[in-house]
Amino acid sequence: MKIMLFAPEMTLLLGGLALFLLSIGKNTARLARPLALAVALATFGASLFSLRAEGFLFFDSYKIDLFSQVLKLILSGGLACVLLFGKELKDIAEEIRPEYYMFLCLSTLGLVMLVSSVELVTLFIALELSSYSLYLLVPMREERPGLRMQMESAIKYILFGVVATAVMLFGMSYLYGLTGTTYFAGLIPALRTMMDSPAALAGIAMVMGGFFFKLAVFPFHFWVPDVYQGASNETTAFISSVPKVAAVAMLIRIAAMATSEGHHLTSMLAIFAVLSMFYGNLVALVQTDIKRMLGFSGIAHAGYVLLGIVTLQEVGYATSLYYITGYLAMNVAGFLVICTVSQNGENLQISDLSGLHKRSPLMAFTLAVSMFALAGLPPFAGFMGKFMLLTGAYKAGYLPLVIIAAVNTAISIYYYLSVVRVTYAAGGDKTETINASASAKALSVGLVLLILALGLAPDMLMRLATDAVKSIL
């Protein structure tokens, strides 16, 4: 039955509808989180059940294949992790929590639809469904003395998002004008014969711009520091990880339109990769707010991910997919600690983590693993991901990029290890014990094991990523 191909999307859609009904009821806020968590886990199960399913829906504009199903598995897993952070949202008013969880589910629905989109208009609708849900999540943070950034952050997020959308739509019009179709099945063979055409290159680049915005690639990153700082900690955890997985997936789909002769496209991607790595790492060095530091480091990681895409080869795409999956686990682990340590939902300075190993040994260890992995130190997922990205780029003939990425990895080690030093070496004035929920403790252990497993045994995920990429080439 074709409807079964749409099971993950239907689960999220019905879950969003149920949360909407909760939002108009009375005294229903306490039911919102368990329901949202059940929806996320059911979507994960539906994606796992339909992992090998194949087919087309909606007049062939929507494709179910291994690539899309693997991504749905990762996206729903990311949503479940964010929902497991704690029993209650510390910085979201209780009466609007059903709406908050509803928009989280709808944003994930947009991302899930995005990775199955093989037609430009479908892709645009899915992207906007996800984006507008995120725009609404940012200002939901409670207003409190000394913290008025949520509204300003939301406005900046919307304005930059609208510009990115306009650029992407303009690029889509170029592609349609050149090929006469909006379907990827027609676009790919047509564009492969015109990769030297400035109009084709401009069209692909502008469509990629929409996803560069999601991934926070330089110079599409301007929203990052303010939105990270202005949104609640849980919202930032979602924005900084889950949409980036979908963005990388769609960049791979679009890059697959090019051939190995697409020199201009690879040059553009290489320039963006270099600028993202240097800008993100150098600015992260001077940050004192840990969310802003993770925001700028995320810009640098976007540059690392592009090293795989710039090769325009199957192994490079698979490695980028592996790396962004590992990044999701590493980043969520870091934000889990931030959300747990932040007792009232306030933003944390790096200095606020001093002496954390005495207040919560488990959270201190989780943060240390997250920072080591993000820095690219063995034996964690970040090390293996960077090693494979650099090896792939070297074999594809991008030695200067490899050297630049290695230099940037060395730079990043300083600020990541500074956080670990503060956590373990400094005594600090704060002595209160951190009371983590049982779900937060379980998730903490699970994420540490996952980050370690991805680093020590990357073969399983790499095989799955390679098979997924093969299904779209």
Second form
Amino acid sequence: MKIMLFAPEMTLLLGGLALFLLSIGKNTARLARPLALAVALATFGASLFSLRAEGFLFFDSYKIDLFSQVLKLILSGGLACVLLFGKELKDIAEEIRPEYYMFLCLSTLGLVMLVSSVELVTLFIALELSSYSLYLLVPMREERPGLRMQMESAIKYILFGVVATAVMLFGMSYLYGLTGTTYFAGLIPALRTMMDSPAALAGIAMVMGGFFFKLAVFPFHFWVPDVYQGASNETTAFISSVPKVAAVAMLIRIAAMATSEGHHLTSMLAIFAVLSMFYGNLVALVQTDIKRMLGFSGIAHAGYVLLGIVTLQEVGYATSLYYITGYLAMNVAGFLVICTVSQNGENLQISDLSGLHKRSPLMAFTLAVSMFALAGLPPFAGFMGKFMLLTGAYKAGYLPLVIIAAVNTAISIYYYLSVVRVTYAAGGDKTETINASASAKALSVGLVLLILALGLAPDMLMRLATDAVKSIL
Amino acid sequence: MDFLMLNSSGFPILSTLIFLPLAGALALLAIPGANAQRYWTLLVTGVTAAISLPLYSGFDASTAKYQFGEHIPWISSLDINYTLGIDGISLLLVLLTTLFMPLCVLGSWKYIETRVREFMICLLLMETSMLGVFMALDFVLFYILWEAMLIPMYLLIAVWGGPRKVYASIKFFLYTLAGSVLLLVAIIALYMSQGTFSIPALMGQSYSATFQLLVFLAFFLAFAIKVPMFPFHTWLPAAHVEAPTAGSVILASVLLKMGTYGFLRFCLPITPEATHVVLPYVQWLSVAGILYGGFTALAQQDMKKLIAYSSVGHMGFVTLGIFVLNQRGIEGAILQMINHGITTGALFFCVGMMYERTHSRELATAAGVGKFMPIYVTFLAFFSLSSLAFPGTNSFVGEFLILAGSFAENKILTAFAIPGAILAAAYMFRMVQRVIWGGTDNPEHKGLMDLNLREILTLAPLLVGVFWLGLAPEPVMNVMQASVANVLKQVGTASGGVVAVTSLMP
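Target state, the form predicted in complex with its partner chain; input state, the form predicted on its own:
So here's everything in the complex, that chain up top.
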């Protein structure tokens, strides 16, 4: 029954294949979205079904455990959310939609495989499958007069991405050279004895670099503003949330190699965390394009998430997982509103949201909840996540980090609040009501409830995350 | 858990009080029609007030323990519990809140015409979180409610406020939030030190001197901004002036009390040694606030601003009373918290009623309305007398106790505080004189309607409060005595450690 272990991946793979067939068929484009949605939901179901499955595949390079299955659940849930956004992709030509959905599914497939990889080459292949799909998704946007943003940003994305990949590959070669194995099972015990050697540290740090790129940790963040701005709204929604979950998961897997001996590693992570928080928040303050603002704020959130990993402890890892899951929900909720409000798929300025509460009360409310939650206000998920991250970091003895994170929270409030303010302001020259699709409406209600539930009853997800983390330590 | 008297009656009265307004807010989503929404909110707040009354009759004033307690494990991975309970201090503030909310609904009945549903939802959410803040005995629960309250208050100002509402609401939000993020760090530090979030369990523990000082400062910043103490008060005039009447009333009557409540509940019992060290600084800051608020109020032409600045002065008296650390001072401070709630709330209602008629808050416009609005000016005059602590009114008792307490500790300090009372007389009489008799006949005043029944019903209970507390304050004083003595005991036991902390100071 080994094939059952592979159920989520098989679903995505077959779904991708079906979408590929649609793309070569004639007059089949309108089937693409329902099919993609069905694939995402089936993957979610398959992950749920195999949640407690355990086992190895492909010569032990691929491990099914609670950790990987929980993440598959979250990743496919994220994909489903993005697909539920609206009836149609406003900004992507009708004839390439099947391809668009195909690459979206393939990218998710890469991420889903990533979280199960316990061998460096497998990990690399999975990551690249996901990355290359994303590189192709970015330029899939209709040209606007006098603007070829999508091409520019796609090229930036690929170039930076390739460099990050190269650095990661280089780091992997160090690890392999030092230990003579590419399997995590062999790497972990070997590395623990040589954590004070510069080569091992450099190796781990460089491998982490690849995931820092995905998570957009400073100084691996260069692609963020341009890609966020250049890609279509739906693509940005995906890029800004789903791969980040996988990146955090992999950072945890790699950090877990270095338990208790990783003083240098923690200092490095701590420095990155501080820089990310300050850089992201301060630059976000002056943004006028809402996607760019969310991009920079995402860099800051990457900094917060690192607080959990810095501790190199089980609770910290679990909290990071909790936080990034909450972030997925909050961020997707924000992008849902952006995609719905942006009638023709254009980029929104923050000022374009003014008077939104009159045009669509539900969307305005969802945006407000998303912003308050991202800012870390109770009773939402963002607060509980930050609270647990701070508690964990304090416990591990990082008081300065805790204070810096608290100060950063205060800074971030300003720009999140200004979005809410604009949304509820009286002005705005646009008055036509926004017709959100039924699925977008249902999704927004669902996400608001999820954000609230995660904030008020974090225990369930935390227990799952803790169990998941335990299974990899 | 010997500090908590669990609720044995089987009826979770505290939870009911917290969740009834929340449930009412949810139900509002389904109620169509602005009038029905108003009546519904009045009903919900009224029932909440009615349910809160048995708290007083059932309260055992002979003990400082937390009563009507409820304890449910909540987030077990971090040992966070849903623990509620009230002592004599929180009892009074809970009652102040529940009894004020129906008046806030009445007081904004016709003044709020746009988006009534959302307005009422914000009011009810405010009530839930304010009541929770006064009842929470778990730090995380406390912090969540403390912060959650910012959102409805922000919306109250930002959506229904005056012309500069955007500026005022953002300033309010950022100031108070900036203060409280460090509060969160202090809470985490305390948790790490003792392994619990239980507020009573954290009191009376021994912490190192440096630790106490840092925790105290983090607490102090959050609470001083909320009170607001001079020089952290700059958000308050803007917020008060721009907020709709009910918003101003809630701000003045309940929200500001959360800061002073924080001093009493957390600073004094948890960080007693640090309290002793910073005592003189805080006392002088309080006096500075009294004088600053008084002088600034004297210069105002806008009635709402005048009352807002007078709040800075009045709250200066409250913090002075708390930080003289004796029974009289603290009892006076708590009484004055209630008094300020009643009197300033009432004055804001009065200004709001004037604004609805003349669309101006300028003293010059209101000058001379006494001829046409006799009932209105009668109320205004009585509340003004209360605000300047006229004997026979509530504030007199409170201010007298505070000054008596302060006199026993530091005569020079008291000598500087007393002119604050004279200043209050000056600015209040100036306002009353202008509004009732001032100016020449203003032709626009001819058509002004005097207060209608609903407005009288809003103000009358407050007037009863003014004289009841002024002439017979015992019912209020009695319930708090044991709790105040307990706070003092917790601060006092630290005197041995004062030397150690003093060595930290320059």
